[in-house]
Every structure is written in C-alpha cells, then in structure tokens.
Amino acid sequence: MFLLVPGISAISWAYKTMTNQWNAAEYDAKHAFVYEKARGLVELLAPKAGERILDLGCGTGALTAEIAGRGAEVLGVDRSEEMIAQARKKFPALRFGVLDARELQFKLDKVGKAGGAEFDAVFSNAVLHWIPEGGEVIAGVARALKPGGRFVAEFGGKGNICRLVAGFQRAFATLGQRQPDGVSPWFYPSVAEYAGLLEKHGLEVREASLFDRPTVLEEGERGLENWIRLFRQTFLERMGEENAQRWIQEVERQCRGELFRDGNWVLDYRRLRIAAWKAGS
C-alpha cells in the first residue's frame, strides 16, 4: 500500500498562477488523443505482475488503468485536483493523489522508512514539458526508484508545435496585444538537453527518440479553439474574454494555410521519448 509523505500534495501558488486549471470532463470529451497515441508508451514500459509503478501526471487515469490492467500496482498522481476527481471516479479501484511532479518524496507504510525509493518504476506521459524545472522533476523520480528502476516517458520535445506557436506571435503583433507574463511554462527539450539532466542524477539513458507527431484535433473546424481554450486558459484569463476571442480568430487565420488540412485542424507535434534506468541490480 502506497502512502504519501504529509504535506506533499500542496502545489505552491507561484506554479498554480502559471499553469491551467484543468476541466477533466472536457479533457476526457474532446481531447483523448493526449492518452490514446500513448499506447505504444506502455509497452516501452512493460509492466509486469506485482510491480509498483508511479505513473506520473495521470491525469484522467486511462493509462494507469491501462497499466493495471497488466498485474502491476499503481499509484496515479497528478496536481490537478480536477484531473485527480476525474480519475478516481473513472477507476474507483485505483490508487490516486494529487501531486506536484517537483516534490516526489514517498515512504513505505509498511516498514515506516520515510523516504524510501519504492518504484520499479516511474512511468509519465504528456506532462513533463509543462515544468520547466526539469532537474527537479528528475531528481524527484531517481529518490523513487528503487535500484535498477527505470523511467520511461513521453513528452514535447524540442520544435513542438513551433509553427502554432509562431502563429500565437503573429496575432499578438497583428492585434496590437502583448502576451501575458508568466504563463507559459513550456519545456520542449533536445534529446541531448534531457539525457544530460538524468546523467546528472544517475539515470543511465537507454533509449531517447524526438519524432514528429502530426495530430489531428477534435471537432473539425472548432479544434483549435477547443484546445486552446483548454491547454491555454491562463493565456486567455489574463487577456479577458473579448480580447481572447478576437485573438484566437486572430491565430485560426494565421495558422489556417499551415494547419487546418481537409476539414480539421492538425497540430505540428514532436515528442521526445525516454527510457533510463537507475543504477543497481
């Protein structure tokens, strides 16, 4: 049985300014691709019958379930109270906790050792590239893993969505807007940038790929307003809602020759994919 070390679950409130606060039922609803191109994600990870396994930014649980489902005992956690909510309710079976991803410290209850590495393994998908404090994140995830434990994870990596986010510039400049301060916490590391963080902190880099992930949006012609209005939010509370809606017609008009293709808006994604271990048997 997992137990949570006290106090780690609250999020400070520097980070909580910078980042969305996340509508789970809309996620689920319109946006399932985040966890559904990410199958192939687990088998990388390969979880076997009886191992632990932190599955780090659940959000909604479907790839905890997923890694259940293969015998293994997993705690999801997330810190998004709105995602964590969510998850329990899909999964009422599954362990889950509302987490940051900077402050990873767990104990064994069962032999009261406060700060034990527990995991055979930290698993994380589509979350990383919203903490710019990557070596904290990583420092975090070696102190959970027991020894030989591995890593593996899934984000964006260096050049994701690079033409959306030129198309974000050019309708500020066209608008006359400035963009928000401190609401874009974005890291989109190289290959080489990551490997070097988890050298850094003992964990052996075994397989690294960035690759391009063409990804189609939901809702045809409303797609990209749906995605930004969900992974963007502070972007647009900060502006108010007149101004955001002028900007975000502003961006579908900018992007439309490069992303909007047969009906449907297509996000120039590129993830970069890990898998490390920590030294030891």
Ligand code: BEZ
The other form holds:
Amino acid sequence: MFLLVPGISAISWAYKTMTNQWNAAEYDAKHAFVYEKARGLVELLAPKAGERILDLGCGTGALTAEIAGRGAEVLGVDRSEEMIAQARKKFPALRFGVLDARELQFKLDKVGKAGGAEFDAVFSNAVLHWIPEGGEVIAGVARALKPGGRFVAEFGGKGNICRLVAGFQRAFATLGQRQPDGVSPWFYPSVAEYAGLLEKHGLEVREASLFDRPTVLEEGERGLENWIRLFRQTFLERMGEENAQRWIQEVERQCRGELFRDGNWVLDYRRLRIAAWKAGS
Ligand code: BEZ
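With the form predicted on its own in hand, show me what the form predicted together with ligand BEZ looks like.
Whole complex next, starting from this chain.
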C-alpha cells in the first residue's frame, strides 16, 4: 500500500500497520497526561517565530499545536496512521505525516529537502523509548538538523516503570506461565548511554537529566487495566482475551501494594530529558 501524505509524499507502510495499531481516541480520552505533563519540555525547546521544527512521534498533535502556537512552522510525524488521522482531524491547519523515526535518515526527502539539514530543531516527547534502535534515530535527527540546530527530547529512561515490569514478571510466574517474548520491549537508556550515542553522531549534549515522574492514571481502579490495554495491545492480542484478562488481574494483585495509592494507580515513570546541539553557526 502507498500512502500520500501532504508535505511528505508516498511512503510504503503496509507492513508497519500490522504491528502498530493505536487506539488514538482512547489515547486522547484517558492518557492525555502523556502530553499534558510535557509542557515543560516545550519551554526547554523555546520555539521561536519562523523556526522550522520537526515534532518526531507527534501522536495526536497536542504539542505540535502548542509549538505552532508560538509561531514556528512545525511538521508533526508519527509512525501510526491512526494517530496522524486523529491529529489531522483535531488540527486541520497543521502539517502532519506518517513516518517512522528510524527512517528519518533515509527518507529526509519525504520530510523536506533531499540531503536534509532542514530543521532548526527536532522535538520529541514520550516516543523514543519505543525504538530500540536509538542510534539510527539520532543519525536521522543529526542529518535533519541545520548546523547549529537543536534536539530536545524526553522519554522513559533507565529504571522507568521497573516496579510495573517486575509485577508483569511475577504475574506470569504466579500463573505458572512461561513469560512470552516482548513483555517489556522498551529502550530505557541511562544518561551516559544516551549522551554517548548523541556525541557519536556529532550532537553536543548541553542538558541531560534522569528524574522520577510518578504518573497518576485516570479512572481510579480501572486505570492500570486501561494503560495495559492501550500500551500492550498487540501483546495482549497474542495471548487471547481469556488469558489476557487473567494476567491483567494478577498484575493488579502483584502491583497494588507498591503502585495503588488513595484510589488511583500511580506508575513509577522515570524520564530522560536531553537537549543537544549540532555543531555550526
Ligand atoms: C512511558 O511513557 O514511559 C511509557 C509509555 C508506555 C509504555 C511504556 C512506557
């Protein structure tokens, strides 16, 4: 299948939609904290009027719109067709396109001039932990930036949701099941590991911090199940609904002591926030 993306061009996408289906409405309705909590990251980006900015992994576009509201010319890209469809519906005046962050280094002509060096800044929130090939993403970011351009990003860092993931593992053990592959597929680098990758690709790290950001889930008792069903959807589908239901209930039992407080689930998020510059004027 080929898809025509305004401002981007035709991109072959069929194989990705098989494994990358997001419920964009559910994301907006119950997990808006993903972008609500990142307003401070936009402050760190400090977009200026007229700057050309790439929002990498823009989801349903809330922060793309916030950056555009500061007068910058923003392009939001995301791997998920569902997210981009929702972003376009919410913000019809903005530019969005379907693109995988790993392909940025090969498909720069799809987001701007062939050869790249197009953007004053690349921004990314709550996405890079989904992509184990961190070096490939940074290589693309470095190519996309103009000399002197900046990369400002935040995502899960070393130790992110480690209590929840331990609960996943205990739940499989308690149910007497072998833990399937892919229960915790995320990339959570340390400051040193990620700073090393940035430097290797010619980006000078001026800010890098790892900090706890406990995150209260919406809908009280139902919050953890909602979270697991949104973020582990394809994994649950492989288990089948009956097993998935049993496993989720056991995860809740295992995690309640550490992660349920005053009627709400509070996940042990830990963020890695970075700002890095490409050499040049
Ligand atoms: C996070 O934002 O840290 C996150 C979101 C979904 C799954 C795993 C981690």
